[in-house]
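This document starts with one chain, in the form predicted on its own, laid out as structure tokens.
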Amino acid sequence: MIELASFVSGKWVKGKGKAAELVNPSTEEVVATTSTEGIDLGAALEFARERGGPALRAMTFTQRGEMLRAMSRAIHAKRDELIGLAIANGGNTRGDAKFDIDGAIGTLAAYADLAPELGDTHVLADGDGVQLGRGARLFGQHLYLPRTGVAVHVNAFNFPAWGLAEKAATALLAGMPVVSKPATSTALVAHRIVEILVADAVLPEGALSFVCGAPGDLLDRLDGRDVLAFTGSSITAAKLREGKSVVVRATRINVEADSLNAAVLGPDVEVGSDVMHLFIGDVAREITQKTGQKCTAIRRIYVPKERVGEVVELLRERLSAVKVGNPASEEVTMGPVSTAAQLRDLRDGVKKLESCAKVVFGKTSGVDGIGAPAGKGFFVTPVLLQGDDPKAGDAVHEHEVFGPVATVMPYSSPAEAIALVAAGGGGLVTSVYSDDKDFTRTMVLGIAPFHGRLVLGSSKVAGQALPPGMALPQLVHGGPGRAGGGEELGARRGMTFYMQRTALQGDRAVLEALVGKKS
């Protein structure tokens, strides 16, 4: 039995008392335990602020980029081991585990690549300076400097590697020390990543801490210097926003929460076309990848009413080929959901969706996984529903089922499609598939205000398109409304969450010297 520790105040510390159990979701066997009881989390925060912060701020962007490069390489060197842990604790297929771990490696590398563009300096200029007086001498300039507190990252269970790395890469390049707290149920991969980074000594002391288990009073100890980045449910996010540190001390908070992501098929798309193949492939992948446990997975599928029957049959054919079971078996193409609680929530969620749609493929009960003990494991098949009369306020527009579940619905006009997509209340990503430029333009103008990212699929990009469920380090990840109202990644855009923007006014020569510009 593995007992996981936290890495705080520069050392590994094991908690006391009753430990939480991490299980293999295919067999329900306990694979590890962990606890934070008795760990001084207040001291951990102070250590990060007093040791990690100054060490990072003393480094230039270029030096921090070299640090991120070393982190990426250290994780890559243990890639196969991490894949095995993701299969055992996350229920990931090998492909899903690669998606998570390679996402972590790639995001760290992408921010390492960004560092040389920022320069061998400590200051990030925000746009060009502006003349303030009659003459050219009196000048104004906005700049960013790292905040002097600590960045606390509370990550979701579905991406223990990528979730840790995407937040850490952005914060560390900006110059803030990180305290990372993964979801306990799938913490094995994140724990091992931190072990690797600590053993390789790729970061300054105090730059990265790790809390494995319950957060205790960690969040209550944050203040106005600090930031809190959270990925998870909107219910938990609401509680965090009401916390004393946020309300009273103005701790900066960023939230990525629920998202009823959509896919819209254009009226011009014919069965057998490249665009239809792209659409069906993307939708099927987003339903099944990570067993649908992705904040970017497609939940709502809008199709011209005359195409609904064809699309349902194409998706049923694709989903019927999915083999559900223990991902340790090579033939398995979709594993279980991660926890017993996830399975209960999924079953309850499908019942809610059935108030406005009917199941046309799949089931959530009585599923024995290939290569798993009979009656064990948190298995479901992909589930496809069809709703014939969608409208705002339906369960499908109000409730996200976090699993391999999606609903096909008709629309009659671009205006109706826009209204239905918007009824989701704000999302991370929606994809539109069409070669009709007028339709695409209408959809973009109509739904962009409700999303952090739009993916436009067409025959011109079909051969090189990236799936809508892939969050890219170069582009913003986040969204308004239901999606939490936050932003992550987006290259240097994500860094500004961890930095203070300050307006300077004074002698132009002095200001330009500070930000590394020449008159």
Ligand code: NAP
Contents of the next structure:
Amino acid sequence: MIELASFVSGKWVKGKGKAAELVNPSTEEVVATTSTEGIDLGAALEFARERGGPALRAMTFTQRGEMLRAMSRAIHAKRDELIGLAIANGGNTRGDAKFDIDGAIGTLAAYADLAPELGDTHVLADGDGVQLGRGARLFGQHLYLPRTGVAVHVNAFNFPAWGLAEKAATALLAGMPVVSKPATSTALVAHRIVEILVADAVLPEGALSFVCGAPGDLLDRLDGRDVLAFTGSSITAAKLREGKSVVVRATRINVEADSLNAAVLGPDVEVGSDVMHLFIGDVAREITQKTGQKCTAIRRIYVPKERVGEVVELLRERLSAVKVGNPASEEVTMGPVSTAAQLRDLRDGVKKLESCAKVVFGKTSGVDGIGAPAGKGFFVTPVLLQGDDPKAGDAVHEHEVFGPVATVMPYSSPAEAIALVAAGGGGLVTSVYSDDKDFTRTMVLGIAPFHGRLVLGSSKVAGQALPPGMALPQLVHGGPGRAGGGEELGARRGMTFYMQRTALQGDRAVLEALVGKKS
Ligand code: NAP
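The form predicted together with the ligand is what I want next, because the block you gave corresponds to the form predicted on its own; please supply it.
The next block holds the full complex; its first chain is the one shown before.
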């Protein structure tokens, strides 16, 4: 049995007491255990602040970029081993595992590529300066410097590699040390990544710590210098927002929570067209990839009323080709959900959706996985529902079922489609599929205020479109309302969460020299 440890205060430490179990969701065998009991997390935070912070702040953006490049390469060198762990502990197919692990490698590399643009300097200018007085001398300029505390990252179970790396990339390039806490149930991949980075000594001491298991009093020990970036359910997010550090000491918090992402098919799109093909491909992938356990997965599918029947048929055809089972078997194209609790939530969630829609494909119980021991494993098939009279307030607009589950619904006008998408209460991403520029424009103007990202599918981009479920380092990831109100990534936009913006007033020449500009 593997007993996982935390990497704190520059060393690997195992907790005491009752350990949490990490399970293979295809076989229900325990693959590892972990505990954080008895670990001095206050000392871990102080070590990161006192050792990691100064070491990172002494480095220029260019040097921090080189560090990120080394991290990306170190993970890449162990890619196959990590894929194996993701199959065993996450129930990921090889493709799912690559999506997570290559996402980690790619995001670190993208932030490494950004570094030279920021310069061989320690200061980030925020836009151009402004003349403040009547003469040209008195000037104002905003600049960013790294916050002097520690960045605590609390991650969700579904992306153990990408979640760790995308947050670490932005924080470390900004110049803040990181304490990363993975979700316990799938921590094996994140644990191995930290082992690899520690063994390769690619980071200065204290720049990256790792708390493997329950967070104990970690969050209550944060203060006004620190930041907390959380990814997970809106229920946990609500608890963290009420935490004493956030409420009393103004620890800065960023929340990436759940989201009822939508896909909207334009009235102009006909069966057999490139855009219909793109739409069906995106929806089917988003339902099944990572067994639907993606915060960006499509949950709601809005289709012109007269096309509902055709779309349901096309999706049923795609979903019936999915082979559910233990992803250790090569033929399997969709693995189990990650934990017994996930399976319970998913079954309850589908029942809730049945209050406003009917299941037209799939089931959530009695599913035997290919290559799994009989009666074992947290398996479901993809589940498609159809709701014929969607209204704001329905379960489908209120409840996220975190699994391979989505609902097809009709709309009669662009205004109705906008109102239904908005009824989700704020989301990470919605995709609109149409070659009708007026329809696309109307939709964008109507739904953009409810989203962090919109994907516009059309015949012009059909061959090269990136899936809506893929968060990109160049673009903002996050969304308003129920999605948590946070923002991550988006190149330098993501870094500013880890930096203090300060307005300077003074002599133009002094200010411009500080931010590396010439008068
Ligand atoms: P979760 O149960 O909220 O857990 C998320 C993280 O919070 C885990 O690391 C968990 O640790 C930790 N946690 C739980 N209670 C805590 C507490 N009281 N204090 C401090 N930390 C605490 O969510 P999940 O089941 O892992 O993830 C699924 C959810 O995440 C879905 O709703 C999904 O939509 C959302 N998600 C959002 C995004 C995004 O970018 N917006 C991305 C991925 C997932 P333990 O595991 O140790 O309990």
